[in-house]
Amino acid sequence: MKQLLCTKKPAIFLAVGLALFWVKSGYAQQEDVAKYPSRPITLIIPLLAGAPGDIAARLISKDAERILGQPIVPANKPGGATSIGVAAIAKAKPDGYTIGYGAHSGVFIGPLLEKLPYHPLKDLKPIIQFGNSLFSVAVRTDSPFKSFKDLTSYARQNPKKLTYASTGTTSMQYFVVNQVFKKEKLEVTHIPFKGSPEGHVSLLGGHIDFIVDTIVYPLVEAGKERTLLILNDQRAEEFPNIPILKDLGYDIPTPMILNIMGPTGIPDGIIKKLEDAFTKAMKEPGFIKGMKENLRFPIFYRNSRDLGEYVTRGFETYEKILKEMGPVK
């Protein structure tokens, strides 16, 4: 009997030790959530500074940081059609102090076309959607192309002569417009750029014929660019007279969402604090004015759960499309 008790003691001590560890860890996590945030939060933006998506992410974060009581510090990590920045979000420590903008190309396209160090459905935690990007086909105002039909007609008669910019072959906008060109059997020369600002500089300098990118409203308002087509599946209230894909007979999904995401594993309590703060920020006059008057981006809300479901549906849809096309096995 004595020998039996002795053999059981290590197991008993181990069980008690593990129980104390888990209790202590639980208290520590609760304490971390209660104190969060106690220091600045890094906001990774997978775009060049000055790009419309960058401006939108900074805009909402400015109000959110006041609500949270700690600075939200933007950190631009462009490249790889946004996959470099999205990877940095996915691989960050899941403590709520590194979050970011989960750009659509890095979430819905890049992981399906190349091997990346993250999976959007496994490694990213959606927090909130606060708007939609508006992507378009744009030309300089002195361009002879007054409509998208003018552009495609010229391209049909002059194969490979037209040149256009995007942020890379794994970007959402490139994929969408490329499907249009394939359907129309057009040959157009693509020139990839690292970010939006570089592409627009090249367009305005006359080095390319058109650009496929986010609408830069200040350039449109200043009369420097003319928008021919909006690459979204819903008509934009901000640009009621510009046709969208469906108007021209193109049925291509375009989940181009403005959002905040973090790495998987952030405690639920911290996710809730972030979701609440960014939701309140969406109601602030500064954010609303910036989105509606300066960027001309639609404000659109999805909470953490709904955004997660939307991202899953969008990724699975694009996975199916790309498998049918051939790039994804």
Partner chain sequence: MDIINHLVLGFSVALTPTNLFFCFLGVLIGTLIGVLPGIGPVATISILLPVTFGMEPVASIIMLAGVYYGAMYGGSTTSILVNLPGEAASIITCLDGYQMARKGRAGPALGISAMGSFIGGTVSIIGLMVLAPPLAMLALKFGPPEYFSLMVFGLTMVTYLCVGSLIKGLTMALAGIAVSTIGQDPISGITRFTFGSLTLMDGVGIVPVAMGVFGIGEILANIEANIKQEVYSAKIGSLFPTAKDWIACKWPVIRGTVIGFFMGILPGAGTVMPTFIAYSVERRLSRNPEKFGTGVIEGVASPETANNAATGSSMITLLSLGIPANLTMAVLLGAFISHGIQPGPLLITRYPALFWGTIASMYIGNAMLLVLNLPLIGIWVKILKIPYNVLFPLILLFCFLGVYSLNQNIYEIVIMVGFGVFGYLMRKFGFEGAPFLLALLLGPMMEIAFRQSLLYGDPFIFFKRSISVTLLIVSLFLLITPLFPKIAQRREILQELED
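Would you mind generating the form predicted together with the partner chain now that we have the form predicted on its own?
Chain alone follows, minus partners and molecules.
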């Protein structure tokens, strides 16, 4: 009998304990949503600190942390063409204390070219879009090409004559211009560079004819480079006279979006809180000034639902483009 009691007692305790735990954890989750955020939030940035995208993400989180009442601590996880950092966001514990910037290469390109430990549509939850990165086609100022049309008509008459730089055959900007040239049936020689600085040096030194890259504003302003075409979906307020893809009749989505994402599974209440805080942060003067005057990035808003749809559409389009081109795994 005594023996029986001894063996039974722990079992009973265990059962009671489990029951209590079950009740508590259910309760705890609701309580967590109500109390959120009760400790600092980590913001994973898949870029090197100091990169324009990194500065933008830090800029908005500085205003958002004031609204949330808890510090947002940026953690840079560069490498693997941003897929290391994006993987860290996707694999984080979905408690809302780890979110990040879903850089476009890691969301739209990397997963289509490599076997990565995440699926961008299944494992990432878009929270907000707060801006766009600007990509463009640019030439030296002394170049005879005054417009993108000049460039394409020259290329049509002189196949394989023109050379251009991009940051590699896995960059979104390369896919976009490649689609344009394909549509126009043009033969242009692509010379990939390791980084954007090397490309601009080659452009200014006359080693290539044009570049497809982010706008290097000081070079444009000082009259060293001329922008012919902006590779974004929306017209940039900063460059009202420069055509975007749509103006020239090309319908290619270019989701080069500045955003905040989290891992799938964060409770809806917490997503709502984050979405509201970041939406409010977008109206803060510090954020607006930093984006417009310092970074010269267009501010652009999409809420969680719209961004989710946009990301899905963008990913599916790129899946199709890449499959046609061949490299999809």
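Since the model is a prediction, treat every value here as computed from it, not as a measurement. Residue numbers count along the first chain shown, from 1. In this text, rigid core is short for the largest set of C-alphas that superpose within 1.5 Å between two forms.
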item	value
Rigid-part reorientation between these two forms, C-alpha based, degrees	26
